[in-house]
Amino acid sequence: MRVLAAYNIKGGTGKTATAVNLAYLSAYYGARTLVWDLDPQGAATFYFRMPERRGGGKRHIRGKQDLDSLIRGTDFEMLDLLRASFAYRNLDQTLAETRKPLERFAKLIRPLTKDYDYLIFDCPPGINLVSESIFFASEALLVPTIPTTLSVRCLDLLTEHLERNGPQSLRVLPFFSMVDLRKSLHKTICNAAPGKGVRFLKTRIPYASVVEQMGVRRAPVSVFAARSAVDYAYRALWDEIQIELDAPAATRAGQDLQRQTQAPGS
C-alpha cells in the first residue's frame, strides 16, 4: 500500500481538492484507495456526501477501535473515506498520550495494507505532532503551493524542518495549485520554480471557479466537469506522481541536483 499525504503547513493551498481529486482518479483507474480526512474541518468528507463522525478521535487513536470499522464506502468504485471528526481538533494532545507518537499512524494503518493499494491523508494545515506522525507514515508528501512568497517561505521552512527532523525516505513532492499566469507575481514564481533543494513538478493546477463549485457539487472536478482544464490537470498530476514514485533513487538524485544547478542565482 502506498501512502501519500496532501499537507502544506499553510492553509488554503488547495490540500482538500488535492487530496479528493487526485483519490478519485486513483479509484478511477482502478486501485483500491482510501482517503483518511484528518482535517476537522471535515472538508473532504463533506465533498465525499458524508456527514462527519460524532465524538470519536481517542479510541483508534490510542488503538481500541479498530480502523476498518470506520471505514465507509463513497458513492464511487473503489474509493472508501475514512470520516473527519472535530473531535480530531484534539488529536494533537491524544498523540501526545500515547506511546511512540511518532510511530502512532504507521502502526494505526499497517491492517489496512491488504486491503488498499493506495491511502491518500488529507492533513490539516499547522506543523505539530499529528503532522510528525504522518510524515513517519508516508511514502511521500504532495504539496501543493501558492506561486506566492509566503507560499514557497513555507516550503522552505517544511524542507528545512524534514533535512533535521525527518525519516530520510520520505519524498516531498510540491507543484503549483491555484496559478492565475495574468498575475504577473505567479509568472515570476512558476518560472523561477524556488525552492530550497527541492524539485517541484511539471504539472500545473490552474486557478478556476471549478475548484471551487466541488463545495456545490460536492463531488471530484472529473465527475461533473471532465475535460475541463482543472480535469486534465489532476490527471496529468497523478500520472506524474506515478512516475515520480516509481523513478529509481539515484534518477531522482540526479534530477534534484540538475534542478539545484539550474536555479537562478546559481
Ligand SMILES: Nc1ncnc2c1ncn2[C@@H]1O[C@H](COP(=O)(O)OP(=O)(O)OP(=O)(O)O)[C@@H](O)[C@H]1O
Contents of the next structure:
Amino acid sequence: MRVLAAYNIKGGTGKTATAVNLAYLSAYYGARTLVWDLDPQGAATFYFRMPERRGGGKRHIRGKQDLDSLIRGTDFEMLDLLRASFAYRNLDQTLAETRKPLERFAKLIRPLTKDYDYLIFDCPPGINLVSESIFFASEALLVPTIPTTLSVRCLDLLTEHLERNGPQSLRVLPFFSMVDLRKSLHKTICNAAPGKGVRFLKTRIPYASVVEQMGVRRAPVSVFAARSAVDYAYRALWDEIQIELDAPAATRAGQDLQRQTQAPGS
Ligand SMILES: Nc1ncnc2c1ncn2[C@@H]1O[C@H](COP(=O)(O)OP(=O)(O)OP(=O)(O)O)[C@@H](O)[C@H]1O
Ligand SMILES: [Mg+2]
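Can you give me the structure for the form predicted together with the named molecule, which would complement the form predicted on its own we have just seen?
Below is the whole assembly, all chains and molecules, this chain first.
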C-alpha cells in the first residue's frame, strides 16, 4: 500500500481538491483506494456525499476500535472513505495522550496494507503532532502550492523542518495549484522554480471554476467535468506522481533534501 498525504502548512491551497480528485482517478484506473479525511471541516467527506461521523475521534486513534469498522464505500468502485469527525479538532491532544505519538498513524494503518493499493490522507492545514505523525506514516507529501510569495514561504518552512526532523524516506512532491497565468506574480513564480531543496512537479493545476463546482456537484471533477482542462491536469498529475514514486532516487524530482541542500561545490 502506498501512503500519500495531501498536505500543506498553509490553508486553502487545494489539499482537499487534490486528495479527492487524485483518489478518484486512482480508483478509476483500478487501484483499491482509501481516503482518510483527517480534517474536522470534513470537506472530503462532504464531496463524497457522506455525513461526518459523530464523535468517535478518540477510540480508533488510541487503537481501541478497528479502522475497518469505520470505513465506508463511496459511490465509486474501488474507492473507500474513512470519514472525518468534528472530534478531530482535538486530534492533536488525543495523539499527545498516546504512547509514541509520532509512530501512531504508521501503526494504525498497518492492518490496511493488504486491503488497499493507495491510502491518501486529506490533512488539515497547520503543523503539529498530527502532521508529524502523518509524515512518519507516509511515503510522500503532495503539496499543492499557490504561486504566491507566502505559499512558497510555507513550502520552504516545511522543507527546512523536514530536513532537520523529518523521516529520511519521506518524499516531498510540491506542485503549483490554482495557477492563473494572467497574473504576473503567478507567471514569475511558476517560472522561477522556487523552493529550497525541492523541485516542483511539472504538472500545474489551473485555477478553474469547475473545482469550486465540486461543492455543488459533490463529486470529483472527472465525474462531472470530464475532458475539462482541470480533469486533464489532475490525470497528468496522477501519472507524474506515480512516475516520481517509481523513479530511482537519483532521477527523482521533489525530494532528496540532503542531496540538494549540500553546500555548493561540496
Ligand atoms: N484549481 C482550483 N481552481 C479554483 N478553485 C479551486 C482550485 N482548487 C481549489 N479551489 C477552491 O479553493 C478552495 C480551497 O480548496 P481546498 O478546500 O481544496 O483547499 P484546502 O487546502 O484543502 O483547504 P483547507 O486548508 O481549508 O483544508 C475551495 O473553495 C476550492 O473549491
Ligand atoms: Mg482541506
